[in-house]
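What follows is one chain in structure tokens, specifically the form predicted on its own.
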Amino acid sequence: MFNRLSIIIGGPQGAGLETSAQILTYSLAYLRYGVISDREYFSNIKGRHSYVHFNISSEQIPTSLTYPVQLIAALDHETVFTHFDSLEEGGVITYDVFTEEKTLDTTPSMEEDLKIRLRKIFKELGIDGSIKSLVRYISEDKKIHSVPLNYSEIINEAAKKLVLPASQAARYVSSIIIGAVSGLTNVKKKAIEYSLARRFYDRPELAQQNKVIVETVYDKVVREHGPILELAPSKLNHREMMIVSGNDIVAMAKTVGGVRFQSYYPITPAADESFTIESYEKLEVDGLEIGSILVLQTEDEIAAITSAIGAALTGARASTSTSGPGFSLMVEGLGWAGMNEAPVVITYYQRGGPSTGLPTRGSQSDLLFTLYASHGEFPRIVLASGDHLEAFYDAIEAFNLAERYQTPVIHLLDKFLANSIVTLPVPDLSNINIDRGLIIHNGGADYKRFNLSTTISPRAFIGSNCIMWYTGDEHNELGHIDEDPENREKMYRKRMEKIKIADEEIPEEKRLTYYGPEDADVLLVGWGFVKGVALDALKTLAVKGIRTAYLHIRMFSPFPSKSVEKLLERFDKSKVITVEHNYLAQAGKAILINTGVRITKEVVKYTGRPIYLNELVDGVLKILKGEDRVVLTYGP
């Protein structure tokens, strides 16, 4: 039995790959299981190759993700070429036999670039560029376990006991993949019943029909092979557990958190965020509606970030959500909303650049960008969330510090957290709190909304019983504009000196985290989604005898400069490493802007791909036998 897996499931584009992963994801978690999984996906709607690797786990929730894996379900034959060598000696695959003919030739979604070293490959091996040719060399050479199966005979068994038509039959051909893997690994029924109905609730017809693929081909696959990959029963505790995505964690955090105006523009990996809050945007307690959420999809990202501030400016808790295109329309409103003050919030979900980049893939290269955009220098807050957990804390956090210190908030992700999905302990809402920050309503004529005779005036809404201006241009404490160069001088040092307050308030606990032994040799230094594999890196380098610690950033803005330098003095600088996904090591820049101290040691990855536990501790091997620098470029 295994306590841990690594499985990939692909196929094209638009086949149902995506069910199928909820569906299996849905069965691990009924069974107790900790599951992540991320999707790696094209840029395009149908028929490009995608796959999702999962990471499973008996003992604990598992938070990165690992190669080689143990099993390989292919939904076609380019997901045999593209991840054979991603293979466990020992391991399983299982395709569908009527591709064994198809050679590269016959691939036309794969990208040339990959064919070319695939050919090479082939020519070394001695293979003829066949699926047959190529699924014998590494049953041979590596011992892996073929599972063929036939699915136009799967679909048509499965027709006839439906009664349904071949060709609507075939619709559901995701579905053996579900069948497969869950037959090798022993995963229940009953589990796959469960995951089937709560998928098709509103289409009990489909479910059914699904499930008469899934045990066809459960039956089959252990009648013929037997559970090869069998799962040990899960050791885990957990009463209740969450299935959810970074971008649904985010959004229901932001229903727990008050927001009550969301903006967006569609656009990869943020939309999805914005979609599930549409979905819940009516608020009931016991059947009775208590509120609302007002969810706008607009023109263009300057009018999300626009009718975000403007909302703000009425009193509701007001976000918009982006990635880097957009945000990067969005700037010019980031300034106006610095001069006036004005407490919207702004997720943002990296994705690779510049321009159009990678949209579907990973990064994190917009750091810097975050922390200085639009012209001008105003505060502004910046906090990245490393995991679902904490993601859904800060993005409530994320609206009281936006109100208590009158200033945009960026809440910094990365597409590798919106589209991995994991299985989640519910959050503990007791030590949850909402702060508003200071509000008056009643100030009459006499109000002054951007007050001198304190850093942070009292708030009030639009609409309340108060009198105010709003401008672009530099103002006085009515807001009306103003061009005096004492005021100037006065109205820049109050916006900024906001920064000096938070730095002082901000509890560093939710600022940075030092995990791992207090006498450490090693330190890893990251942010956002390195945070899992980091932790995980810190027990495989402890088995090799490397005693090793990772210091996570989670506030960039104010920056706390002080806990930073000084957790830095502990390590010898020729062992501490930062780790992260860009090419300049911008978390290392970042500290050395506000600390001074200078990062010389960096393992980095920018092919848009996850960063991987086995590439990272290799990668931090290689720095401590002297490497300064190590690029990782592992996944396909």
Given for the second form:
Amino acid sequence: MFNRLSIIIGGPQGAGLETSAQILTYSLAYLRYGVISDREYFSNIKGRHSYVHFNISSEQIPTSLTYPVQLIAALDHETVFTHFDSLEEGGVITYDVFTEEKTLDTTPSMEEDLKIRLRKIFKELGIDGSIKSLVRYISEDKKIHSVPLNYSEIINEAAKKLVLPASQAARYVSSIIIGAVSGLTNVKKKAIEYSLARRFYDRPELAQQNKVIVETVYDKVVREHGPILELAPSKLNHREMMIVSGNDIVAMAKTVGGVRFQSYYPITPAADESFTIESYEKLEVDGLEIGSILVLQTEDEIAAITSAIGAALTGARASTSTSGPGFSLMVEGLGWAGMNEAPVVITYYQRGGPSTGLPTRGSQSDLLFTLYASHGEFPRIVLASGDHLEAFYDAIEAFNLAERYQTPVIHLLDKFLANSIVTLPVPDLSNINIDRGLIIHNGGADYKRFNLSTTISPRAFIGSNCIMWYTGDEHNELGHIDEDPENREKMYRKRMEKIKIADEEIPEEKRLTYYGPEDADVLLVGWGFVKGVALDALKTLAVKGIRTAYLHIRMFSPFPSKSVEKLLERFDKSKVITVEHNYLAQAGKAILINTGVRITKEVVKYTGRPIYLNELVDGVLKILKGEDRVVLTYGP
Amino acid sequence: MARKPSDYQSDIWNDWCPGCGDFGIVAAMYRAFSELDLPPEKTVIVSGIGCSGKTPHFVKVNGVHTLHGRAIPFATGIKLANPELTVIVNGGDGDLLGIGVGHFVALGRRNIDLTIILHNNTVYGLTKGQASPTLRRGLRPKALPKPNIQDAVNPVSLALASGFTFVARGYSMMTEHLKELIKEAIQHKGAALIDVLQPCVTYDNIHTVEYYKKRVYKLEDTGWNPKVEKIEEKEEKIVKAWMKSQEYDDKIPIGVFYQDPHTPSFEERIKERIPSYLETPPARQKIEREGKTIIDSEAFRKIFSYYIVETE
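Could you output the structure for the form predicted in complex with the partner chain, given that the previous block was the form predicted on its own?
Whole complex next, starting from this chain.
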């Protein structure tokens, strides 16, 4: 029995794989397993290869993904070609017998680069390159257990049982994957039934039809192969689990945090957040409306940020959500918000750049961009969340900080987080505060929006009982254009000093977290989605006798300089390693700028795929052997 | 006592060139605001960049002087977050029809209750007289090194094509007429455009006061009825208005070209989905209770039950 399993399910985009992944995740959560899964896909609607990589545990909620995997469930032959190499010795592959004669030449959807690499491998192995030859090879050489299934037979059989035309039953082909995975891992049928009913709550006939296919496959697999990868019963005892993507959890957090205006322009991987908020536009509890949120799809990202700023000026908590290309367009608006001390929140899901880059793949290459974006100088707060739970609290805190310091807040996330689905305990809401900052409801006739008697001026809303002016020009206390040098100096300093106040008020321990033994020898430094894999790496490295700690940076502006400097001093320079999803090791640069301490060792990855536990551990070991820089590339 | 036009005049010295057509626009605004008795604290002027961008500073109502081309989306956020506000955009031809034309079109699609006053002088004044999107091909106002080789966009035609439900043209030297247009536009429930012909006395030696004096005539003097009385008339009226908008050489019509009171405003469309929207719009909702979120754990579980799995 397995306490931990890594699984890949793969197939063409648009064939229902996401639904299968969802149902499997519901089922595993129902049985109290901890799950994290990452979805990898092309910028494509139908036909290109996509896959979901799961890490399942009966002992904890896993925080990282790793290779090799114990099971590959392939909806098509491209999945077998793309992933066969990721299987652990003794692992299991399930695939459609109908595809056995397929070769790379009959797989047009596959990228040529991979085909070239595979042709070379097949030649070296002396196999003809058909699925059949490949499966035979891995069965013999890597002791892989193959579970061939006849997909069309299964569909026809189900069609007969359901009295449906085969063409209609064929639409549920991805349920074969559910049946195979659950049978092989001994996920109870009851759990699958629960999940199907949940997924198709509004269309029970679909639940029923899919169930027939799942059970047919389940029984067949168990009968012919047994539950080879049986999961040990879960030791976790949650009575309830949330199943959320990063987009979902941020959407929920924003509603809790009081967002009332959210604008967006469609972009991967941010748009799902806005869709989720829109589906909760009326916040109802027991049939009573407790609030509502206006979600506006704008004509471009420029309108997204400027309309959000406009809403913020009237007193609504306002945010927009985007990715790199969208943020590039928002930059001028960001500067206006900085100049006008407007509290606006920008939720920024990084993806691979530059330009369109890798639109559906992950990256953390926009840190320095967000820290310095827009011309001129003005304060901004930059938060970066490491996992779903951090994202939840940070998304709420972003509004508090924006209003308290009357400044734009950028909440940095990434595609890895956006699209990875995890099981999560329901967050504790008891400690969540709503801080609206210095607000004046009765500004009256003498109101001055940019009153210089305090660094942070009391903010009245447009529409309250006073009038005010805003301008992107340098302005006086009233908000009228003013180019006088003395006024300029005062206003400029007033704006800039807000970040000093924020730096004094926000405890540094909220801006970073140190994980691991106090007397560790090795320090990993990272941010964002690196957190999960770094934490798991600490454990793996500890087993190897390497006492490792992880410094997680959660706020880059204002930067927790004192703590970072003090921490870094404790370590031998050759054993401090930044771990990042970018080429430049940008957090390392931010540390250098803020503390003067240069980190010389780096493990980076910029293929667009997440950093996996296995490769991170290898990378750290290489650094400890003397390398300065390791570039990770694992993952198809 | 009703507010006087001078009550809307700010203390800021107006630094437009002496004789600038924009003076006529602010004068008409002061008078229109006074006749409508708009409460300054519930009124907002939003502008972009350029000479017209300074407009909010000269008016004693809320003023938001934004980015080049972006007055409309800023105004969109302000209006939708607090629909009780009267929001008026002042923008130049370069601002609204050049760099910001995408927002102009999008506003038509939404039909938000905003009034757009287009300061149309065919040049970029503040950067010293370059050709604006409303300058016709072949013309060469004095600052241009060579005649213009780009065609002009027709603001009235574009507004009609975009879905604006109130489309008018005014002339800055006829402030009484312009004031009436502004009043009508503000009272109209939906996206309203007033294309204001406004001579740039410094850089446009073609479209001068004399030029317009010879050409401008009032639509209403010809018996023109811009109003879509019944929704069935919409197509016929819009076609007529569009054809009329093409008249721009020897004679230039001013007045209301088109008015459709039937197409629902964006605010009404939102209300269809969120019935409480107008009573408690985004800006007027309470989001905390003694510093705590109004969504407590119990409410959270109820709202987001879809995401929560009760385990076996």
